[in-house]
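Here's a solo chain for you in structure tokens, the form predicted on its own.
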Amino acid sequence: MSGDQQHKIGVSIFSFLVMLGLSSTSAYAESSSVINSGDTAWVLLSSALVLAMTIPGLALFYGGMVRSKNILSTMMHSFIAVCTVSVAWVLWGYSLAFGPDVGGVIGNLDWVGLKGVGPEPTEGSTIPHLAFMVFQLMFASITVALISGAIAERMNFGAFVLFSLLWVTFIYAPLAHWVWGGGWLGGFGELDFAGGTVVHISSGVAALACALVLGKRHGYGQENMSPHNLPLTVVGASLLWVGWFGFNAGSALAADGIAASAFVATHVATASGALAWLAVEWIYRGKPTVLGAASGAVSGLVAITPAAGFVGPVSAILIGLGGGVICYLGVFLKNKMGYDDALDVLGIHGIGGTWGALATGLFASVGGGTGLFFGNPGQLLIQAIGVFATWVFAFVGTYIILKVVDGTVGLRVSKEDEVLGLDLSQHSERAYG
């Protein structure tokens, strides 16, 4: 190849470099909307509150209630759960869940490794089209994190990354699209202010379809397999507190009036959750336990979440009650009913994501949402729509996800690895010596 033809290409090159870099840029300049740097601080802020939540807040919850041979799996199980969905949600998955909408179902693929996807706000923002970007990834992280609880103790590692993969994709993606991407629940007029359907039912779903597949630990019902470290527990309840008022404050998006008033409905919902579950336990056993209030206050702000723009604070109370009575008698159904999940994923985040979301067609009279009891009976039927689809959706798909993952790498360890420990079988460590 002569010098001149190399010329040519190099320049060819570079003019096609430039001309994307000016369409990237033209795409973003479209947008007449001005960044508020108050929202982009309060949406950036409440990100890394939401990482903060799943490492190290529910690694911690979820790893003091295993037993010590287990700990590190368990914990492992949240921290690869931000970096494959991290990596999946740039790639592709923001792309599906947000891109835009083909037939209320799925977004396309317009913005498959960001493309188009920059600084600039997109219009009628208040904050940059990244910011937003990087906040739905730390939900998409830690909804894949929640289902881990149900699986813990018995999971090939190998198997909870690909499911990890096929989950975020399949499930997720499109749940989110439904509610909060232009899709078809979010016209409909279902109220999910941050997750009560998107994050909450549909891992508490996908948890019950991981325990039916995946069968019972080995010596469930007849060893011993209460938690081994219940401050580790309690530290990572307090975390999901704190982080929490990221995920429903930070899910207004702006730092403003409904982000107040979201900030203090979590609070006295996680409250009132914690207070509730105490009291049923203490007519029921006799004892109220650490772990009873660690699991209540983690009820209460289930519970509260899909509500959280919604509702006022006395309402924010009555949610957060219901929330820690109701997650109560969902994980004393799971002992009646011998399904084995193991950290109450289906009881706490399940059952507590569908009253919540019900509970918002009842409470709801602020932001731009009115539920039964503020004049609108309607609403509560939109929201049982919702959440019957999302159930459904969210167990067949998961599912299916599971068969497809058993038939290719195999779900669970052997009887001698899971009696052994996962900590040793699956990464070959020890958390005590």
Contents of the next structure:
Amino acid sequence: MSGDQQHKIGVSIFSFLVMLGLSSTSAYAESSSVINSGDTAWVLLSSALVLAMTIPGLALFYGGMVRSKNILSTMMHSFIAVCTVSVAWVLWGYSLAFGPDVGGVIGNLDWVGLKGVGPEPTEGSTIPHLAFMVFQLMFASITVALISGAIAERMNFGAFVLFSLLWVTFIYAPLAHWVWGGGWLGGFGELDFAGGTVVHISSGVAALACALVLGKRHGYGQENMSPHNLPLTVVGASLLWVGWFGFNAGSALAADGIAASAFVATHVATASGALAWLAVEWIYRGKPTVLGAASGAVSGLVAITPAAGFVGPVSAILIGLGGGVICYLGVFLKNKMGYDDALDVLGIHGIGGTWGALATGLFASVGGGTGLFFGNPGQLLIQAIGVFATWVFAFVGTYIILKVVDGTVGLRVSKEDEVLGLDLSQHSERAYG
Amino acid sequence: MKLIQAIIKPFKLDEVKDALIELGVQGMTVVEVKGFGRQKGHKETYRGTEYQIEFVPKIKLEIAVADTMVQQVIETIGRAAKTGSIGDGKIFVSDLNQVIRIRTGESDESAV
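Provide the structure of the form predicted in complex with its partner chain, given the form predicted on its own shown above.
Okay, now the whole complex, with that chain kicking things off.
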């Protein structure tokens, strides 16, 4: 081990101890919470950036990849997820996720309807409680919207509305509580800076359950289902990249050095993810594709999410490169396994999120985290437990929700409606001419 | 009178049109079409999934000409549209029974 590395580890352990000291000081100090205007401005702006990731970012990213007869319905999934989740989050979701802890698994109902959640900061925080609440609301919205890529082009719209409400209540809220809301995984020491497990693994695994329960699109494997408008997809991916600075750097919950570190890590991991995907494609397929660049960039974003505030820029490049290669392989899984995850939510968010969560256990070195490569092998084990728990909970829970929705309103549209296209059959509208 | 239908590569349209105008052809109709011959289609790849696109975009020209012009028009199209590689297209020639200019009511050779 070089002297430089020892120095780095020394510094990171020292900063970890300082962090512990600081947080315990603030936890025990009386009324230490004063609103910091810089922090508040940054978190409010970040909340708006995360909204822009979902609409229009994700709506365009997904909308361009479906056939022209389904673009409106696909964009509508992201749009409606923002609407349903936002209302549910205020009424009961935030309380379940972040309200007073019940046994490490869920929050109680003390904060239903945002009772007691006001403009003043919580203990030890420098931003209004409402700012934190709305930042988390945007996370919940995009997580549900991400799943919609798996069910594209065949799900009954009413079923998706019901699914979005059930999923945010019974899957997202508990997971957010486990990791960030004072639940068992966070207490256990799992590092998830901005949602590798809570957002990306959970949505990716839910997507797998959706693909399995809904079944394949009519004509899958025979008909041409190639993307109808890749420029929209590239614009969407680019907006995701911009918005993700709110997602990751905003997760510092302060306008500080950690936010700057997360910002830089996010940016270079994204660039690296795109380069890695393109390189693999160029070697194995002969040509680098534009969709590959967009997909690789999103893979890099997903991979760096849990690690963003815990790693330096060179580690971020390695995590991004790994994300690009692993997600490229991830999208091939569906061809091998035969399920129709229409827009590769598992391949990119599930697999990329899993890589990112484990990579955090390898590369963490700043901001209070220490990974295997910096002298703390136990962190990798903790990350693996977090990954495993999220996979199992999200898959089983989503599966049950889907069965309930199928038994009540029916998950799929009729074959006739599917062939006609969901824009016309579900919404009586056409996107083009 | 003959009706000449030519299927050509889209990027050759301007060259063919200019050559025909130079020859003295007064008008033509152009349609964007799709089809395949020996060239077959091409492959497209999206996230590693390959699609065989069977129908290739082409341009179809339709020109009505007097019998005296037929050979020159065929030669001109053949020369201007040729790249020498597969997919250059075809020229179809068929008899034309009647031509009427709507504005004046003229018919046949004087209406071509």
